[in-house]
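Take a look at this one chain, the form predicted on its own, written out in structure tokens.
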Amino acid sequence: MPSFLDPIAGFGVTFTTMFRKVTTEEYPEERKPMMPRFHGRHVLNRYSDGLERCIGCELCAWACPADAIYVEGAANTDEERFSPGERYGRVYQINYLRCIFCGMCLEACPTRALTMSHEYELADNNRADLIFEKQDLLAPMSSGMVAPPHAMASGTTEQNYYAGEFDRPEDSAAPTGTAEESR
């Protein structure tokens, strides 16, 4: 084939693509669903009484691949406990710089303390802002669970939490309120 055809089979692959129609999503406005596996922004998980999963293991940090994760664990004591085990994350920090979301510090979880969401919406126009505190990771609090520090549900130890095999008592509602209210 002569060199001097080869510019006009260049231009019949842009006319043939001219004319084809434009394939527009419409992001911010329509969003689509995720997929059931996708990897987002983490969450450190509740009991349902509104204690805290993480025990402050550190087992994720040394699971990360990236480096990405922090966490300095602390003692639980009968006045303050945040967690039902010995120790709980007193600060954990996540560094999504770094976060390559792999997934390795959810394998390495023993008390399925930490999961990823479906939230992907993570740019900020500030650095500073992309490393998330304990607050910012905590699950929020639904009906019923009551803030730590806390005691455990009366009648259960350690082993019942973390099998998930304890009942919230209605006598433990929230403090807020009349008792009328909390029943």
Second form
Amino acid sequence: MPSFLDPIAGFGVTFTTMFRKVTTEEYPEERKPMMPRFHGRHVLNRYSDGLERCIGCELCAWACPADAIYVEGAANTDEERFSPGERYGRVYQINYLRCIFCGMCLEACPTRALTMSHEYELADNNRADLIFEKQDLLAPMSSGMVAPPHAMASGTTEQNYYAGEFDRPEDSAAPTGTAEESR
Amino acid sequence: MTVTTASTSGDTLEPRPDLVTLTIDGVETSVPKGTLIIRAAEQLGVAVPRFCDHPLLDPVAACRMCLIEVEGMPKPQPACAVTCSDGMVVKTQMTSAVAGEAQRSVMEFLLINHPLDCPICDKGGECPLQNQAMTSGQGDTRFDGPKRTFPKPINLSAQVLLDRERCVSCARCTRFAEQIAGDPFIELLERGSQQQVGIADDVPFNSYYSGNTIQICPVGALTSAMYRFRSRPFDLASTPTACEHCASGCSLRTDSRRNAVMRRLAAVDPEVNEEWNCDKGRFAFRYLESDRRLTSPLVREGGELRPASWDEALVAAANGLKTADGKTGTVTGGRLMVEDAYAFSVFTRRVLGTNDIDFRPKGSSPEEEQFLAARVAGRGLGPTYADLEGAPAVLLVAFEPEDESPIVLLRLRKAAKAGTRVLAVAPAASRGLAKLDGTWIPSVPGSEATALQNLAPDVVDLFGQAGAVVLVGERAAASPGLLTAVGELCDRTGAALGWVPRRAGDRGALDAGLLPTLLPGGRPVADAAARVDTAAIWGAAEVPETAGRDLPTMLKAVEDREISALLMAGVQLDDLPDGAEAALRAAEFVVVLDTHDHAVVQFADVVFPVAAAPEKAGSFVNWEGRVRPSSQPLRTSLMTDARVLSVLGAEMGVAGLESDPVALMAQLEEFSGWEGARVSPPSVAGAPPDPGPGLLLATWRPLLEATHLQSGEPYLAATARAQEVWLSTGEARELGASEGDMITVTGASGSVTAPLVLAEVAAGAVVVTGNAHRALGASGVRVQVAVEGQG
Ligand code: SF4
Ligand code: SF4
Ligand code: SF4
Ligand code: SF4
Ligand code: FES
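Please give the corresponding structure for the form predicted together with its partner chain, as opposed to the form predicted on its own shown earlier.
Time for the whole complex; same chain goes first.
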């Protein structure tokens, strides 16, 4: 090709692209669904009666390669029970300035308390607001749930909870965004 | 901590007749006769897995985890219980499939009933069972039946919780309680899968040493209410510290998380606390987080204390002290580290220009001052814990080790088991003495000196033996002539003399010269050479040569207007003699350096907040005279006492006072090894107690009591011993009282009612345990005793 045509050849790319399918997304007017295994903001799940699944074991914090999670455990008492069993997470924080969304924490969690949602809109104009506290992370109350503290269902022990008797249907179905889903 | 090599005394290079030679994993080694195989293997770097083995407890071979193969023996043997013998051929899991298989099987059995608690278990992350399940176990279980369960957890005491599901029945806790602490409250009960640690329903595990069982439990079966769920091992930054609670001087490990202390553990220090400590040192640190902490300087304005800037407070303090112009007294308390105590010594002499300084709480006497200056101050190390262990006989005078220096009790128990005779000149045969299998030499409070002078000749002979030790407690000061008699006994027999104060800072304060007649390192103020020497080290022109006043004289001088200002550090109102409040009120100017806002602060004109022990680096000196260095676990913006004194000194015109702990310690070191004149020992005649109606009170402060350093820790407080009144059977009969009756003891200023315990008590005396000194006064006062409601 003669060299004087070179500038025009460049427009050829532009020209063909005009007839391709548009990939631009109209975000934020239009939000596309994420891939099922997408790792978004964490959720601290509840049992079907509203008790928290988290036992404050800190295994997620231990597993986290970015040191983004901070947990302090405390003892449940008969008067004030937040989770089945002896221990619950009194303080739970995830620092989204550190989190790299690797999902190691989910794999470490022994009670499936921690999962990841598809929420990715994690931006702010200050650091403090990007440290999510327990109340920011806890799953919302859905029907049939009672906000803790409250006792375990009568006649049950934590073993009934751990055995899955108080899982919400969506826990045993496909939990959003856990690694499990891909199997 | 379990991996400690056995003591191989002496030089191991020389072949000695008591060595045996054996082969472990094909390596030939020689060890002293009697060495356990597990220890010999450790020396070769082979770690045999274990749970029940502990180098300071007698072997039991309870857990079977350490099975190894010994050639010629039909079955695998427990390495922790079989001693090495000549020609033995041992194969551990490293070289023997039989041993490896045996260990794997034992682990499988252990895990059959073990709960899946790791995520909620305090031991998770530092658990020998977790670790050894990985190294010596198999990945999966073949057992799929239901596990044995127990209700969990149960309280052994308010502090110690037991989860029986997690217990591996290693008997470490029960052996510790029985063999080391002498508090056999817990025992292994039942058999097979039901085997469990048990305790009587009505007798909680209120041992002063109970926290050690939590530390040595190889699983998370024993946990403390205080530390429960508070953190994970990877959260914790560990700092080696020295305990600030008593003169035993334990090495501790302080674990902190986000600048707050989470827990403290006994550190391994074979020369002092071995691997143990007491519950006070382990659990009492929440005082740091008290809302009474002082955080900014305070100055008095219009009768009220108000927060002030450092500059303002320094100027106010400097002006006030300058106005007093040397008519100033310094009083320090037991919390001071030796560096800070030394800074007070320098500040008082160089800046205030006086020798009016005293570190001793109430109950002190001129006799005590002379005794300490002559026989203890600046004498360096000794007698030591090792000396106690090797002593043929130990005499305890006005000293209740279990309450007043708990590690001394543990070491004496070890010694007593090995044949040391322990004798105590005391008003009663206490339970602590019974733990030592000790001999009681009865004496009512006030007549101990006479008892010492009239010791039976065979007892005196005991102390004529090489290595004998006499330990005298700080309460001896309250009994006239006693310290004289103690000194004379040691002179006469050649026994080593140890003074065991109660508080962690006392020995350091003494060595730093916080006495009116004493300069650092045991130098007498009265000695010109000592003053010249001291001035040279300080780079000062001179050191004041008039002897100062002790605490009671100082307080009197304040009321008589001879002293107008007081400098006080770490002093509680309770430490001061009765009636001290009047003197504090009369003082024109009071400067207080303290960590917390308590009663004495209310008398201050200027208050400086200072760092508490875990917030600074420094050291204590324990009763042996051993320096106990302590690193700084917590960050703080607060200054040390020494630093405050340094800036205050500069404000008052003496610049360059040292405040760096390392430099202060180095300077204090220069004072050691004084060979010049000493204060001469006291010579005070004993004064037998006044005759009168009623009984002579005997009391001492318990280990656990409601003091400021133990505040904020309810679980610990709940394990304190209940107050009791001890009477001899004869005395009780006369009163018509029997064991358990409530007895009211009435003194001049108050009364105490507590249940009666029949005990061996000297005729004419009554023992009131617990905090009796607050209500009734010190030992030696006359009290009236009656059954509650009568009399
Ligand atoms: S979220 Fe899961 S892993 Fe994290 S503390 Fe709670 S229970 Fe433990
Ligand atoms: S004792 Fe050890 S193995 Fe057992 S539950 Fe606790 S951490 Fe896990
Ligand atoms: S409670 Fe702990 S120390 Fe005691 S026997 Fe059980 S496992 Fe051993
Ligand atoms: S014995 Fe004394 S030094 Fe040791 S831990 Fe207890 S209080 Fe601290
Ligand atoms: S360690 Fe040897 S039997 Fe327990």
